[in-house]
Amino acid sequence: MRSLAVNGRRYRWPARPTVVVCVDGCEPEYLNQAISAGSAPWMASLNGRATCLTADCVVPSFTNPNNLSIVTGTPPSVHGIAGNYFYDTEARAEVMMNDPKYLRAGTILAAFADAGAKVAVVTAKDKLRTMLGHRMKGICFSSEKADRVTRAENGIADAMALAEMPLPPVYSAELSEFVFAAGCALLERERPDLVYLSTTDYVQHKHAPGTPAANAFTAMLDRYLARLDALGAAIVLTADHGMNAKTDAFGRPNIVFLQDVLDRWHGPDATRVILPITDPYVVHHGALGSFATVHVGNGLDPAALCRRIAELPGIDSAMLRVEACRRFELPPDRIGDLVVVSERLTVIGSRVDRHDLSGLDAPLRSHGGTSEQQVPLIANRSAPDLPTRRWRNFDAFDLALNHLA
């Protein structure tokens, strides 16, 4: 059987259209609750005839590192994307990590396209589009900028007509629905060999599993997955990370403003706290996540500082760079001297005056740490010879192409 080697793994050529779906922020409980409520009949029908696993995403459990892990089949130590945002020590600047120049590995999508496969990518936010489509010949566009597509840039000229939806607001459930509407239409019209669909976690940041809005979102997802299934696609669904409430019993945000703490301890120029969750879309999370890195200035003992941070209320763990890179498979030049992970109900901030929480119209929910690491990994077909191992979300293409019946 024809196969292709990508980043040290071998993938079989797709025998049928294969769709890998990344549902942003989808912890398994979103699916469980919707199925229990009768909101997801297609997913419920998979029981006994399909594949259902629980996998681990990569930490930091943020969008960019996990989407790039899924499409490369590797951890961040290989592909180089360790967050949405980082401190570039060479440029001496804090920058977004959304430029393909930061990628250190090719994608499965580009490799199959180069080998002659028809490949299509639809993502919700445009911040991911250029990296997901890096060096890929095929269709690649975002819901956010679907009205600006060109054949030269995106491989398609009619994304709006394809989805048959108006351009959705960036902060909406419809931004994700547009992804599925376009993906289904592409499968019907173009019959691609490989499709990658990636949503946004707007709903998950605002609504807990089992709430009416969360179940309605999963019901929408269920309808489109049923349509893809009816079109004969092999489907694997996973997530880039989970999601948890980050509040006390009164619904108030639990925040450790780490830069303020370190400034009190050592002065305002001794350390630099970087929050890798930071991206252009901060309304629903205020740039507050469960993972931070710290660059330590000369004259401070990183190990001593690490121990002191670990004792702060709300902090789950603090570790030196070498331990963090080993534990979380991170590239050492893309993180700070220390890595700090908060407890399940707590997030980490920088300074109080750097976070605008005025846009939060619901109790804070966020992600980034080990408490948001478990995600679904399910398929619409059985996998008779599935190996027993620790499954990761970046095994999605391996499951889809190498193991499904």
Given for the second form:
Protein chains: 2
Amino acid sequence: MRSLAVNGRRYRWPARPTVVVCVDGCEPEYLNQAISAGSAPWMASLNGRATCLTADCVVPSFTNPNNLSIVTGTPPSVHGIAGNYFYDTEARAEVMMNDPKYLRAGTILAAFADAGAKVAVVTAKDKLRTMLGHRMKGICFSSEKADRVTRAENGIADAMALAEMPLPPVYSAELSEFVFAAGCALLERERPDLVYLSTTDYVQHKHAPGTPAANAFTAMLDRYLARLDALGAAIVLTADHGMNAKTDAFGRPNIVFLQDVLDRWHGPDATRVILPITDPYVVHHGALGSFATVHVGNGLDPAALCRRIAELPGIDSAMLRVEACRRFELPPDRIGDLVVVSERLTVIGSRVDRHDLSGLDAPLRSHGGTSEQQVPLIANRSAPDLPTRRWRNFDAFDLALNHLA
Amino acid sequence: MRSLAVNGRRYRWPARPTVVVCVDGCEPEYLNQAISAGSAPWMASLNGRATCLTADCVVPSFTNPNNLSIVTGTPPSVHGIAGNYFYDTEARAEVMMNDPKYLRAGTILAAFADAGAKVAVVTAKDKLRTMLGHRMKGICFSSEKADRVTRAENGIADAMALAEMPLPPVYSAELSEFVFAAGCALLERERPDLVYLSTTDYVQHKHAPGTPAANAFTAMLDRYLARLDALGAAIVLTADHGMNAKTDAFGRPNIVFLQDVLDRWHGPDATRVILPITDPYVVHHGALGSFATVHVGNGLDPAALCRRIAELPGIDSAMLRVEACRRFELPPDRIGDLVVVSERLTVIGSRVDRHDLSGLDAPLRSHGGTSEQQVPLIANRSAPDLPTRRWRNFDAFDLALNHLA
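What I would like now is the form predicted in complex with another copy of the chain, since the data block earlier showed the form predicted on its own; can you produce it?
Complete assembly follows, chain above in first position.
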């Protein structure tokens, strides 16, 4: 049987249209609660005849590192994307890590396209599109800019006609629905061999599993997945990360403003706290997540600082770069001297005055830490000879192409 | 001002009727979601004028150790109750740890009663009553056996008349409502100085925060707390432990059957796995929690076994007794040679055939690990000079008597 090796792993040629779905912020409980509430009849029908694993995502449990892990089948130590945002020590500047120049591995999608497969990618926000579609021949566009596609840039000229719905606002559940609507239409019209669909976690940042808006989102997801299933696709669903409440019982955010703490300890220029959740769209989470890196100035002992940070209330763990790279498989040149992870109900901020929380119209829910590492890894077919191992979300293409019946 | 020293801590004499409430399994998110949904108007009214802390409970995050910690103001290393259930190495038998003979510290309640205070305790299940009321002069009864109280045994002859509701079934939300109904009537009729009310987590084991049944339970709680507040009581609310989903996305329980694993490794008599969640009422959780202890037979190296267990998928950490006692403040003679804690979405079982899961009519939710350690610590008054420290749920009486305005 024909197969392709990509980044040291081997993938079988798709025997049927194969769709990998990354549902942003899909804590397993979103699906469980929607199934329990009767909102996801198709998913409910999978129990017993299909595949349901709980997998570990990449930490930091953020969108960019995990989407790139899924499409390359590798951890960030290989593909290089360790956050949405980082301090480029060569350029001496804090920059977005969403330029393909930071990517150190090719994608499974591009490799299959090069080998002659018909490949399509639809993502909610445009920030991911250029990296997901890097050097990929085929269709690749975002809901966000679906009205501005060109055949040269996106491999398609009429993305708006596909979805049959108006262009949604960037902060909306519909931005994700557009991904599925377009994905279903693409499958019908183009019969691609390989499809990657990636949504946004706008709903998950606001609504807890089992609440009406969350169940409505999962119901929408369920309807489109049922349609893809009926079209004969092999489907694997996973998530870039989970999602947890980050508040006290009154709904007020639990925040450790780490740069303020470090400034009090060592003065304003001794350390630089980087929050890799930062991206151009922070209204719904205020750039507050459960993971930070710290660049430590000359004069300071990183190990001693690490021990002191680990003792702060709300902090789960603090570790030196070498330990963080070993434990989380991160690229050492793309993180700081320290990595700090907060507890499940707590986020890490920089300075109080650097966070605009005025856009938070619901109690904060967020991600980034090890508490959001567990995600669903589900398929619509059985996997008869599944090896017993620690499954990762970046095994999604391996599961889809190598293990499904 | 008059004060009392109990177990090395000093408590001021109650200036007004003071009620400490332990809401079993009250993950902070239950309150936050109910407030957001408009189901808890009284709690919503506290934000800004009252006190809301997030505290750490005792690990193992089970009912008995935490209730005894709250009423003694001490960790299990002092009061001796390290679980609901343990292997008594002297008696060479697995026994319930709910007999007052296992208690190594007096309660704050008993000390105040001895000093002349009028004290009342109402708890949902009778399993806790004898320990909570140990050597305490005053009123002490359970909802479960409210129809069988005597003045000699319970300090009250007409518990059923207090609550003005029928005796509820042991597996019901009403068993907890009865606690509050009786507590409110007691406050009105007896004007006690100190009241301790402790519920059962039947609802929390079945229903996630923000779902209709969970919000209805919190709404009930909110109504009774408002009534206690209107009666002039100082109220502190905390929880014995949090609660998390322990399932995959399809709602199937994630279980590590640890005794089966150890039997495969070392034969059937080499180790003994104890699940300290075990109690006479296991229908709603199947005796499955996120904490286990292991007694290791002669011939086996505990440290090597520990390292091997820690590598099992679903296990968060495994540690030797000395480390567990240091980290969780446990009594060394009441736990095994090893302590094992599972990940947030996973529980630890013994042998497959020892767990009856037929009573689980909803996807498993449970507790026991560090992932359920964070609980609310709330008061209906402000606390103007609150020290910055790691708050514990067993600081509830300290907060109520020493810090509230």
